[in-house]
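Just one chain follows, in the form predicted on its own, and it is written as structure tokens.
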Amino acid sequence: MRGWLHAWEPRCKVAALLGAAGGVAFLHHWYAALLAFALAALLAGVSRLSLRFVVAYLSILTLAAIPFVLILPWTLRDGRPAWVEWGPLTFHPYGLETGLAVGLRLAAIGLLALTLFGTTPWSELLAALHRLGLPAALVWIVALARQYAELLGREFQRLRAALRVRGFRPRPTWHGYRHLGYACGALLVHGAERAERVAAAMRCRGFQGRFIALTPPRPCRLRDLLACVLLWLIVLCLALWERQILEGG
């Protein structure tokens, strides 16, 4: 069943969405970061998206977070005293809150988009995109990294398949290392070559760098353009508040 999130005017969306999550980006207190990720967990929910491909999403993204959680507490500190002292490492608070703050707004920058793509239609997308202003260049560049990010995974997939049929195994040894050095630049050498014969095909079909968008835009009504302020002000409400606590504190 669709959700109100998909009959959203796209331009009023993709404006909110991105401004939202360029608002999250500048959060730095783990309170507001974490109410930034309920806002986004909460309209993750409200579009209806596969909650099993959304936990593995949040997974990939834990899995980045990981890092920072784990070494920015024994790097960062502030006057506060460490909570604990093994020789010269010391595991402070305000390392692990910082940790903490960078791991959920790059999940709460992640639900925002996978909310955007997983609402909206790519051809509208790309239309909303252009139609906001957005370069024909960098339109055409989004719409062929979605293309044929697929078509390079597969790539590497037969890449992987063809080393592993000749015996290799991935160690942490440096026969490893080199190989897998190989493996990825003669993905980026198919890359490229593939690039290549793609431009030359437009070329020859009369590409001439203007994106033509296919959909016809839908009416902006008063509600959307509600639903977008709203949304900006929740996002410059949490930034204030953020403020008010570090001067505070």
Given for the second form:
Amino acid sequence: MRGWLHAWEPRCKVAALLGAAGGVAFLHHWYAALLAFALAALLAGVSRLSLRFVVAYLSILTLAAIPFVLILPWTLRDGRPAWVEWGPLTFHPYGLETGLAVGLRLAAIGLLALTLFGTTPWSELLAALHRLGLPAALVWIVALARQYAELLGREFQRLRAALRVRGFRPRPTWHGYRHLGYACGALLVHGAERAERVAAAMRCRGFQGRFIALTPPRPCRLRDLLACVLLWLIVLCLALWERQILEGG
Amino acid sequence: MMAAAEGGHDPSATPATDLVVQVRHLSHCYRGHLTALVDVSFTVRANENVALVGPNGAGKTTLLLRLTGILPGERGQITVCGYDPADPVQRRFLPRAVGMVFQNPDDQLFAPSVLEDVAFGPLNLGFSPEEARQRAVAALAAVGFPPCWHDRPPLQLSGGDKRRVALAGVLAMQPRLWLLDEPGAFLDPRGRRELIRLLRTLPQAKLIATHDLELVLEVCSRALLLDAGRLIADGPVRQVLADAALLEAHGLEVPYRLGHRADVARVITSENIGLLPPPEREATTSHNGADNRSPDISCIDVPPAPTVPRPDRHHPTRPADDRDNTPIDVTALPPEKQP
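Let me have the form predicted in complex with the partner chain next, following on from the form predicted on its own.
Starting with the chain above, the whole complex follows.
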């Protein structure tokens, strides 16, 4: 099912969502981060992305934020009294708020990125990045990074299966660590060799570093630009509100 | 021992414009002094299908990579479609003339969709996106790839479909010379039949490195036998591949079609029917003592193999290897001698 975000001109969409993600990264307070997360969730909902897709990727990002939420309350403090005191360990609300702000910012940026990737065909996204002025070499790095991530994932599954059929079970022993190390080394070597072969195949087909999109660019309409500006304004207002109301007050 | 020859065809007898590949005294060493090619010389004419056979590690892929200019090297002289792959300026024009299909299609497919992958070559050659798209669609149709799958990611295809897309990627560039590295790998029997059919319909010259000698018999008219980086033999494909001793000495086997017939013919003629040919040692030489092997095969450093022209069961005066593909009635054989 396609929402209106799918019809958004890719250059405007990339500029709007990446700009918004950049703005969210500068928010400090957890109230503002929560509002940014709500805004990103609203966009993800409007884009009619698959819930499974969103949850699968967002859970990975959430895992990355968990250490901040768990550790910062015990290490950061301000003038307010601690909530819990266990001997030398003290649990402070300021640390918790900071950890929450980090987690919510991460989740909001992740949701904006998922919205971008989920509503734009990959080739259109690359073409949009190139038309926005990203050098061809960087566009190719983005394109091939995704490709290699998938290939390496498959290679890892094959290696894992090969280890398992020979009776290997990952255990916290030297034997286990050593063979996991071998597998990781093999994965890197295979990846490097494959990268060389892919590059050779590309050169055989006349590749000389240019990025040429097969799909013609969509026309950029006024409403695409307005939507882009609107999103930027919302994030800007959020940042100003955080500064003036929360911090100033 | 037969005299060393430079290719199965005398280059001086062929007009230079007719040659798409000229290789002279080509040698290649990888870093670490691993010798991959030693003094290889041969030519390929336009519209000629040449097989490059040999055991693993013979240097087949290295030779193909040298021809494309992907693998740099200095020793030897190569001209491919009039370009010198060693010259960086001329190498830029090689993709217009030479298309290479890699052994593993995963190495060749990288674009987000099948159509974009196939159009990648034409776009790089300077065609407009619309022309590139038309070429890609036509190439995919030629290899029998369904249009409803044009937007699928290539990495999610089956091995056979990946091979089709890889072939289409080269077909869309319409090269004058095809270099194919194990084109039959990853294909099931039906896919292999389709591949053979496709290769036979392509009019351009082809250099096919493969272990699939049955495919070679179907597609190629000439075979080059490489072993340990040396060109061992160069000649008509049916004569090179029927030479059991030559193939065995270099880690190959006579293809089932040729070997099976030879075995059957040997069983019939030498023991059962009484059409007893001379012993093999005598059969390898004619009455005047000359080597009886086909003069079209050129061998280097290889002792002459006992290629015995055995009588055909139905036409005793005709050698068995020259027969057509009519099936042999094995029921006529004694039970204990049936293959």
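C-alpha atoms forming the largest set that superposes within 1.5 Å between two forms make up the rigid core. Keep in mind the model is a prediction, meaning the values are calculated, not measured. Residue numbers count along the first chain shown, from 1.
> Once the core is superposed between the two forms, does Gly167 show a C-alpha displacement of at least 2 Å?
For Gly167, whose C-alpha is compared between the two forms after core superposition, the shift is 2 Å or more.
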